Amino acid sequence: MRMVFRWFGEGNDTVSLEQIKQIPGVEGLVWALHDVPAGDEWPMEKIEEVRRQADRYGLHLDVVESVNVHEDIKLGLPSRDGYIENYKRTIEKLAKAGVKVICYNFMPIFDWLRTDLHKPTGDGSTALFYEKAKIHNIDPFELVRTINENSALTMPGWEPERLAHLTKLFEAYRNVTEEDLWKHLQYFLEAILPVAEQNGIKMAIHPDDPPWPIFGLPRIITNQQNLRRFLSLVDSPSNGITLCSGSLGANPENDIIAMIHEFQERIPFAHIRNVRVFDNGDFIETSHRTADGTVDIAGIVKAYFDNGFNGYARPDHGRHIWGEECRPGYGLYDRALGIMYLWGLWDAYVKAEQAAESKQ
């Protein structure tokens, strides 16, 4: 397991590279050019600027999250081919900068979705929260205002330039079915995966968050069966998964440990985090500790260990603790605690294996 840490860039993150460097076992950044609109080709000079910043602290840039997919590609519009060409050229540039994995998603309009970014918890911390009943009654425009209330820090997947056209986007998706979305995803994969293969890059799709339809929009990367179908769309070593235990874990029916065992050769990147799911369908993000949530984090790390996982992993969303003012879900303190919990589990499994071998 190779530990990495998401960083939103100089001037766009409350966490510094100096702080990230001090977290034990972190070897690289998970990064992106968040000021480049979805669909645009990434400028090489901006890529090189981030590489120089990381190099000063001995951190690599092996993992990008995300090169966002333009809505015209998801909609299957004739204009998609131009955006796909931009995507291909971006892949080629990122390969030149040493990138090994590109995380992306295929969620219509919205990326991850929560109804409260600072839900108080019993211990005085706050966390990202999803209230199922509220989603059925809330105006999507009100939700956008809630997510973007802190305009000083961009929220991944909620870029203002995309959401400014919300009414038109909803109209465009009115007649798009799940099967349509599958076809559009396959078209995209067939176009970009040969370029990814040629450049030694693994494309790793992120599950839908939460893993069910919202506001009548189709969502397809939601469970083990659909992940199996996704991997069969294009049989390529560059066609992979970002297995996010928090996204998939919001649905208690998802067996994430079984997914790791089945798809282990196609998981170049893992998001490991915990959520607590309530009986009414609400869920809140917790510490990474197994006992604090509904997701078996200890079992998940054990599954990765048993399968000899040597891909990249990062702690995902953290709580907001100790008075830290930060981008919701992306503070320093709780994610650093999460890393140490994950390393503690991993080290314990290493020791147990060594002890078993010594007795043979």
Ligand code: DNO
Given for the second form:
Amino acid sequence: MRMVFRWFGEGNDTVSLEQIKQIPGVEGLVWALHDVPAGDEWPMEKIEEVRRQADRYGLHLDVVESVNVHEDIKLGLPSRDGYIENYKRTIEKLAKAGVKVICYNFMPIFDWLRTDLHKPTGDGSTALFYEKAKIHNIDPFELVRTINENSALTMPGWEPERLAHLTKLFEAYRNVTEEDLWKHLQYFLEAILPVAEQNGIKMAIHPDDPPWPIFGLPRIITNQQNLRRFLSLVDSPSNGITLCSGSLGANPENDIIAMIHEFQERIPFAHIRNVRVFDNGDFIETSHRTADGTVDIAGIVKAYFDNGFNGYARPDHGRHIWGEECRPGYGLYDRALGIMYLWGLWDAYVKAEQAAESKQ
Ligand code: DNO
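Could you give the coordinates for the form predicted in complex with D-mannose (DNO), as opposed to the form predicted on its own above?
Up next: the whole complex, starting with the chain shown before.
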């Protein structure tokens, strides 16, 4: 398990590289050029600038999250080919900069979705929360307004320019079915995976968060069966998954441990976090500790360990604790605690294995 930490860039994050460097066992950053709009080619000078910043702290840039996919690609419009060309050029440039894994998602219009970014948890901390009934009743326009008003920093996946044409986008998706989305995804993969393969890059799709359709928009990367279908769209070692335990874990029917065993060769990147799912379908993001949520984090880490997982992992969102002012879900403290929990589990499994071997 190679531990990495998401960083939004100089002037765009409350967490500094100096702080990240001091978290035990963190070897690299999970980064992106957040100011480049989806669909544009990433400029080499900007990539190199991040490289220089990371180099100063001896942190690598092996993992990018995300190179966002333009809506025209998801919609299957004729204009997609130009955006796909840009995507390919970006893959080549990132490979030149030493990148090994590119995380992306294929969710129509919205990326991750929550109804409350600062839900009190009862102990003085707050966390990201999803209220099922609210999603059924809220107008998506209002949700976008609330999300953006709530945070001083632009939320990843909620960039204003991306959501500026919401009415037009909803209109465009009106007749797009799940099967259409699968076809558009396949077209995209067939175009980019040969370039990724030639350049030694693993593409890692992020599951839909939450893993079910919202606002009548189709969502397909939601469960084990669909992940299996996804991997069979194009059989390439570069066609992989960002296995996010928090996103998939919002549906209690998802057996994440079984997914790790089945897809282990195609998981270059793991997002490890816990959620507590309530009987009414609401869920809240909790600490990483197994006992605090409904996702078996200890079992998940054990499954990675048993499969000799050597990919990248990051703690995912954290709660907002100890009064920290930060990007919702992306503070320093709770994510650092999460890392120590993950290492604690991992090291205990290493020791147990060594003890078992020495007895033989
Ligand atoms: C939210 C993140 C997502 C994720 C993308 C990956 O905090 O988990 O925005 O980065 O879905 O493409």
